[in-house]
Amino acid sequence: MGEIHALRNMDDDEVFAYAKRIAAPYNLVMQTKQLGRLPVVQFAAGGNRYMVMEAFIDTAGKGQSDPLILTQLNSTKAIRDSIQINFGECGLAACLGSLQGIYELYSSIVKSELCVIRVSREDHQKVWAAITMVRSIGKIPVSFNLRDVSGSIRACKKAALECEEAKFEYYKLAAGDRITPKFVETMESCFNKD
């Protein structure tokens, strides 16, 4: 609790530095500051879970001339392969009906992409575990990070947008005065669309 109390007394620049030092997402640290506690994932009573996953793609230094394009097909194949490797044929068979694929892909500001994956409530932890064990798609290294789990697609879209807004704040800080006001205005107008 002492760290959360200290966090509440920090200004935004200190929160950014603190998030960087502990290697935590800025938006999560900022949300913790605002709430005065760690955020808790709330689940709806519905039968599906929607997971916002962030895929970090590493094409540097691997001799790959073409960057990886994350698609529904290659992402779903990688997830299914991981389920089979880590949970066997029975685990894959149990999840096949519930893993309903990747709904939406969001291109990101940095070398990562966001996707929303729909899966049944009963199998979401198994699928989540399998996704975190995916280390490559094709020959390109990739790692996944869970950003949000929700019972509705609307809540996941909101979480994806918040993630992108936080990344843009990082980008603005890193770019400093090299970023043009027109670019900032364009990006912020994208975030304000419903």
Second form
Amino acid sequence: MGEIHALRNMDDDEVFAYAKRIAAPYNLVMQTKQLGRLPVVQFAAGGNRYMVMEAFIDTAGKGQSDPLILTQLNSTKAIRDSIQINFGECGLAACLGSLQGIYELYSSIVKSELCVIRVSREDHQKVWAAITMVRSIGKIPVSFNLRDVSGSIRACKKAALECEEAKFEYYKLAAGDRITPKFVETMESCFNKD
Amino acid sequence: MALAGFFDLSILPDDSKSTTTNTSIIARALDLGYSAVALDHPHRGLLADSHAPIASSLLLPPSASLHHRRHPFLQYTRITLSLDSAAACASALAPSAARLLRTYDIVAARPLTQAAFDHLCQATFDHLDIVSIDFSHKLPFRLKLPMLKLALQRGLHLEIAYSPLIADAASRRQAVAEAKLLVEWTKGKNLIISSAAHTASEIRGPYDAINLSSYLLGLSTQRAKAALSVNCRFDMEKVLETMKAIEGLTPTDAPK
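What about the form predicted in complex with the partner chain, after the form predicted on its own?
In what comes next, the whole complex appears, and the chain from above leads the way.
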């Protein structure tokens, strides 16, 4: 680790000489210098679980003027509150370090309520159970459904994309003739871009 | 014919309200990935002819066609008899009641007293499929290990509903305390997990229910998964022929 530290302070010429000395490919050494760590793929055994959750918002109430918009803020708050209610202060504190709501930018023209939660592997069952027990955000009844859990952010991006595409199919079915071909094109290009 | 899939064997439709709430429950179950549900009619007292199930199953929403399934989504009818004494058990489940009981796909019994529970475990009833215990309130009787063993030997399935685990704090406490005991003593065998949901917001996806039961009740994930799929299949053997018959039909056709 000390060597990587030293590497970061070297000039480019020195890096070249160093690479020759340790008989390593120059580009790998440069990558290491830039990343600040060895350029290896993060393995699933180590670290985190990424859960792709779909939220069902039950607009049951009469006179609900404010439809709930699921934001990173209110969903992670609801999850943290659920962990605290069900598993106590220490239960929450133990996973707070690794708990993070991550949002990828999927153009939500289709009102798809997806969120991605990162949590450490040892706590993921507990957090998952707490998420299942969430009944409402504020006054509005909400329930969550897990779509996928994986060890890398790449795999969960894929799952989230599939979920969005499926929801788009629903939307098309429900909207029927009202959507124009242009709209369909716009959505499909969004999917392909991501 | 292997039916892979998840079952929710206890949905409580409200017959007095409009059908939109009931359709929304079915729609939610479909969206969440269940292959079949059972619409439960809780009943207390003697069965009369007027209590026969209404044959129509609820219409599926148009989104049903989007789910690419090998088998159509099925809706079973179920009755849960609340029994408060040994005599009630004997009369409700007697052969004379068999004709009415047979009109339902699944027959469940809910004991309310110690005597009823013991009797259900000990005596043999042909038409009984499930023994369902309501964990949302403090149990008025004790679960006894020898009784449970008898029930398991005779192939009865014991049902745990997960809606108390999602409801308020008091029911959660009761449910976890008592259901954990049941899980320990049965070693997770012959269990059925179902939602006992009145509304669409009380149903959870199959994997969510599996994780919840596994983490809170100490059930192994494998057994929990079986409790939502394979164990429910046992009761369905008598309707497997029905499914073979409807194999060629579209999903919106009612079974039978």
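Treat the numbers as computed from the prediction; the structure is a model and nothing was measured. Take the two forms, find the largest set of C-alpha atoms that superpose within 1.5 Å, and that set is the rigid core. Numbering follows the first chain given and starts at 1.
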query: Core-superposed comparison between these two forms, W128 Cα displacement 2 Å or beyond; finding: no
query: CA of V29, rigid core aligned, shift of 2 Å or more between these two forms; finding: yes
query: Threshold 2 Å Cα movement between these two forms for E164, core superposed; finding: yes
